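Okay, so here's just one chain, in structure tokens, the form predicted alone.
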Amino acid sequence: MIQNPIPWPNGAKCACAITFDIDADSLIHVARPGDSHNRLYPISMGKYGPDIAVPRILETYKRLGIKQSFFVPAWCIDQYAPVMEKILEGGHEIGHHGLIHEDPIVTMGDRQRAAFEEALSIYKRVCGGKPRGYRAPVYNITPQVVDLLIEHGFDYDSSLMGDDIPYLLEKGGNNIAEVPVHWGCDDWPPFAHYEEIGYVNHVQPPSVGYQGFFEEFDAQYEAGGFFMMIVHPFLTGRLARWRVIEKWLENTMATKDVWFARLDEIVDHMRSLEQSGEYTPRKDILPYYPEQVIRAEAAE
């Protein structure tokens, strides 16, 4: 059961995103930044996405006629520019994923924002304007990152796992939606094995790895709710996992009645319910904690 659910488009049951995280190699050149040049092997593999598997995603969008959000790091929308222009020609969203995949927990205080707008610099130059939401690089949002967003305008984040739907975070008298991501329709667990930068997961067939996914669109789908995937392109792009999802969306678009949309989209939707008195989101209140909860003498 979900408590209040949002009254979702045309009566609609469920709402509905796969959104990509773009990665790309920036991963391995974060993980290895002295010789990840030379490590040809993880280069290919993440190259692998944008080159081979987001014209194979752009084509099963453009024929099923859905609109979705892609998630990526500004080094990566430079590195590969067309590619973005061809996603953004599709009318899909391109949102926020940091700078080159850095870590925002070790990254606080001025590398924090010099990294972030450094980002948006990027993403205006290669995009055009500016991303309306944000996921933050293996979702460590900090609290200097959510003040970020709100100083700069942001619509949304997608980077917490506090709510089964969107909702609100409420900091300093300002607030953003958020749009929750569950590890648990991530494709890195199943999928992922990359040694050099300290995943060493037993990598699952398709049609194990992602029954996990289609039984929580399940109780979504019962439930009223948000059913959103968290996938990559160099994992989920792959030949036979896409064709597993592929069969899933085929499957879901012709015998279920859902919502797939945009996560910008679904922010709108939700706050035009909000100005409307048809609906009022739940809403977190941020900081969790004003200050560190144990402290270093007490902890030993």
The other form holds:
4 protein chains.
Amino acid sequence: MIQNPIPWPNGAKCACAITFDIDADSLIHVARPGDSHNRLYPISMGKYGPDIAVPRILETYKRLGIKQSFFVPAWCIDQYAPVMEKILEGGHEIGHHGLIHEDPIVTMGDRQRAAFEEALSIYKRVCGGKPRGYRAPVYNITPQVVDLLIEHGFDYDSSLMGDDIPYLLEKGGNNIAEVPVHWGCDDWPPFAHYEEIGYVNHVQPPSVGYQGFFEEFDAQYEAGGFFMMIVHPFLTGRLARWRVIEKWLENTMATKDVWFARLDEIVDHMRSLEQSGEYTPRKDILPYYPEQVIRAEAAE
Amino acid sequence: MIQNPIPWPNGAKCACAITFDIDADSLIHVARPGDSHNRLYPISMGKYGPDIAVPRILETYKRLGIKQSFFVPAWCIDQYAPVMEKILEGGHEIGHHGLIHEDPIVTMGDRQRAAFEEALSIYKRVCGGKPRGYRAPVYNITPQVVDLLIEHGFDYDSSLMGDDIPYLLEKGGNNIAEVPVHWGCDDWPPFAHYEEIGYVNHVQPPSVGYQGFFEEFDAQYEAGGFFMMIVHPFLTGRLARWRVIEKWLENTMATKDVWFARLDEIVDHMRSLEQSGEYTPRKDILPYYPEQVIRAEAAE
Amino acid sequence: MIQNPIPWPNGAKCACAITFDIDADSLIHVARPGDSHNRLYPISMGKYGPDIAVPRILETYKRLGIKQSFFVPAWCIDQYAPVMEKILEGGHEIGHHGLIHEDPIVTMGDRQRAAFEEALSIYKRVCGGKPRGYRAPVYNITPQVVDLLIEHGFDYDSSLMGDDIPYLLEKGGNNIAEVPVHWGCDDWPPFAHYEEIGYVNHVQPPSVGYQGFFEEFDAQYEAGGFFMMIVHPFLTGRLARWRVIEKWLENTMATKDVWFARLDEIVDHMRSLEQSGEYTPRKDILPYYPEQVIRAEAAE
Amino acid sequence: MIQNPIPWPNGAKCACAITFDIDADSLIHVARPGDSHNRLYPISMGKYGPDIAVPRILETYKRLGIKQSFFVPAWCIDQYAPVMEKILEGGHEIGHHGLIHEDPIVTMGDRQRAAFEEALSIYKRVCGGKPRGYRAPVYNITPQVVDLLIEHGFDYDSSLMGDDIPYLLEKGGNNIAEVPVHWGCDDWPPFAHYEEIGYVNHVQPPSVGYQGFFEEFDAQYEAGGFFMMIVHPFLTGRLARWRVIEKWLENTMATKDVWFARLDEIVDHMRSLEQSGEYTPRKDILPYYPEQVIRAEAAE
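For comparison with the form predicted alone, would you give the structure of this protein in the form predicted together with a further copy of the same chain?
Next comes the full complex, and the chain you just saw is listed first.
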């Protein structure tokens, strides 16, 4: 079912990654900048992530012996610096996730560059070094951000939905890897209830909300593909939900031949196969469209 | 339960069609014309359709030996011309689906005619000949479009919900066939998560999202009716979802007496029965209402 | 669990009513009065009700030997007059449901009276006589409408949610019966997909969409209460959905001691118990509030 | 899974509370202040709570011998005073829930203080004494409200989501307890269908709507934590739904070692452990942010 499957290390049938976006309370500050400091309920809902959920998640990872990727807006890296240290101590990866979860479609041009680079300097101060991967807030990566990623030597982005497995984005003669996301494996639709951000859905029971994720895994496993969850500590790190994920992890590790890895490791693996000529990744050339597709007059 | 069931070829108990609307990234260009070229996430989400999903779907169809219908906006026909060639090589049908998925309620009058006919000329250039069928973007067919369909010799429309089985639309003394759709068999409600288009629903698990479709099939099968899915490659062509459909197809073909066909074949069949006097389709006379139903003052 | 259950005829454990609101295409004309006549998709979706679904429903009722209530906007009574005749021939009841499904909260004052009474005169012309019951479009009955119901000698309203079983509304010394509705037994939330009216939910599978209804029935049956579905032919009369209801009806009639009746019969029964002193209905005195509850300045 | 579990009385494995917010029809008066007195449908939907559901709930509590907490806007306390008396007679607790369910984020400053204190004086007149706990309407507690709680000697708030178990909020050197809520145990998402307040979801079947709640309980029970439902009589007190809760209560009390208690009792227990040095609650220092987090210019 997958045209060009990547041969995984040690003959594993599938590569898997659980990626947590630690947005914490950045979301309400962006959604309601005028009075978010007075909105204690969404602040507390977000803070549950780094304060309560992340230690729980790290404990599970430690017990199971896996290392995974986290994406964190720089403002959150700063606010919750001790949590970042614990993540790094566990051997996990922290990627760039904007300055304060600002939508890159909104902050274009000079402002985008300034925010992107301020985030890098906060990252360096708290985490040391620089991130190898990036995920755009609300997935809204722009061509300008791709340029910034290339300029700053990033190895990969993880914001697009163009394939089931990692592929390449080429722009201006350079390329970076793309580790694709998918709405069917994102915990926002089943679990977010956040009126200030436009979500008033039924909150799914833990046993139901991840059912689709696990069916995606089963399909990817059968096809020798790649399975990634895009989840948030304040949602998926809640007690009853994390039990579901934890049990799935335990069961999968015990019964399946799966490679759980950080995204940077997955990208390194693909790149090494590419260099040795064992594998040729699919490549998308950017920009898809150099200018507006529908001319102003036609668009009404 | 169906008043005037159509006798299907070879005594089949039910006619079935899987119809894919390949909207690809046209949707974001229409939804956000000002900056859609910078919105890489929805572009990539849409491109997954022709790039990844359609080859997968065609492979299944080939293996199972069925031919089906696709509806494609002309802009997508042009952008993804090699994919169209593969569809046609497989013996499938490509129908008219607007110029770039513009809503016909918005583009009325001269603009509608121009878009409709520009789409025909792109179709001719890429696909050869002209389409026999039409499906309106967002189902919003207007009386003007019905006139255009009749003027250009179309055989059928597939945008309305007035019956369970194909029927006729008569306007100005001419008629075309209507192959009716239904929200209960459209993959947009269970699977689309597309904030820019107003969809922020829970994304259903693959095994759940099509459950209602299959119950519709069971009811139509029992009644000797007609069952059609209205689906999109970027949604239904995702790996785990397509496995569900594929298995249903395999199981249904193995255990039921069903006629899987292109919509043009289904219409031809109904028309030949009509000509031989074996069957009289139900007919709706258009326009339903020559002018506004609620006068301006009454409507506030 | 019910404080003052009504003793039902012949010792039945529960009274049941399936009430269909035949809104047909009135909904789109009210939602988009400027161009609804050009919107063939929602027109056809609505017309499915009287054209395809109502004959199906009447056939089931006839086979099972039950008589039920329908509520129809007068404009639809006029447009689909032959369908109304068939309903009345079957011994069913047709109630007042506005002139063209206008929201009574919007059309207050003289306009409300004019619409209400024009509906009565259309009713008289097509159906003969006058309706005994009323259901407000979108349930939005106002005190003014209650006055009109009393003035015109109506026996009941069915728009409110103040109890599990029928009760009384008193206003200005007179009273009428209230046969209460409930969102948990309305087919709009599980099945409507109607962007023009603000509904873009997942369309539930037929087997799932009525599950909550049937649980409500089970609870009412156990408590000796009253169970009513508020459904629409264009939704619940679809083939696969009506099969679910039909099977539930068959099974319930075969295995339970239930009184299926028209709402006017249910109200007559309660009134006769009231007159004989065997039962005292709960009574709400209107208006609940003679004027605005939150004064303008306090409401911002 | 819980870092610092609270030892519960008599070795119980989990503390549980069912908290009902009796908002009644206050919601529609706040949502549509201009004409809510004419909106009989939402008024009746809300009145079902105190009129029909609360007596049912109290009967269950009495039979099972448990005492629980209710939160009621003062306007509702006044309107439904006899219901409040019955609640207090049953040994239950009534907490502060605003004056008329006004959103504290909207009513800041002098208006907030005035509303808060007017609510206290209504409470005193109807209920006697003063409330020990507070829950903010729509959970939107502000730093100003925390100050008011401390100033008026409240023992706890129950509006935030920062932890699984009770913790402390410190502000200006004083602290009160926080008994945290969670969207996964709130009946609004699965059951509210209230267009005037922006909710048009599918109404979940009773057996499905609480499934997630019970999974949360199971997880908390296993971890020795705290489980609280945040429910509303007009939703959860409906017949079929209350049967689900009642059966769960009966089954849980029969088979598990759980402490069902009022929130004030739970807070008292935690405080007594704190004083005896047996337990140190986690503490959050307020304000989280003394001023706007994103400066005006950066926020666009």
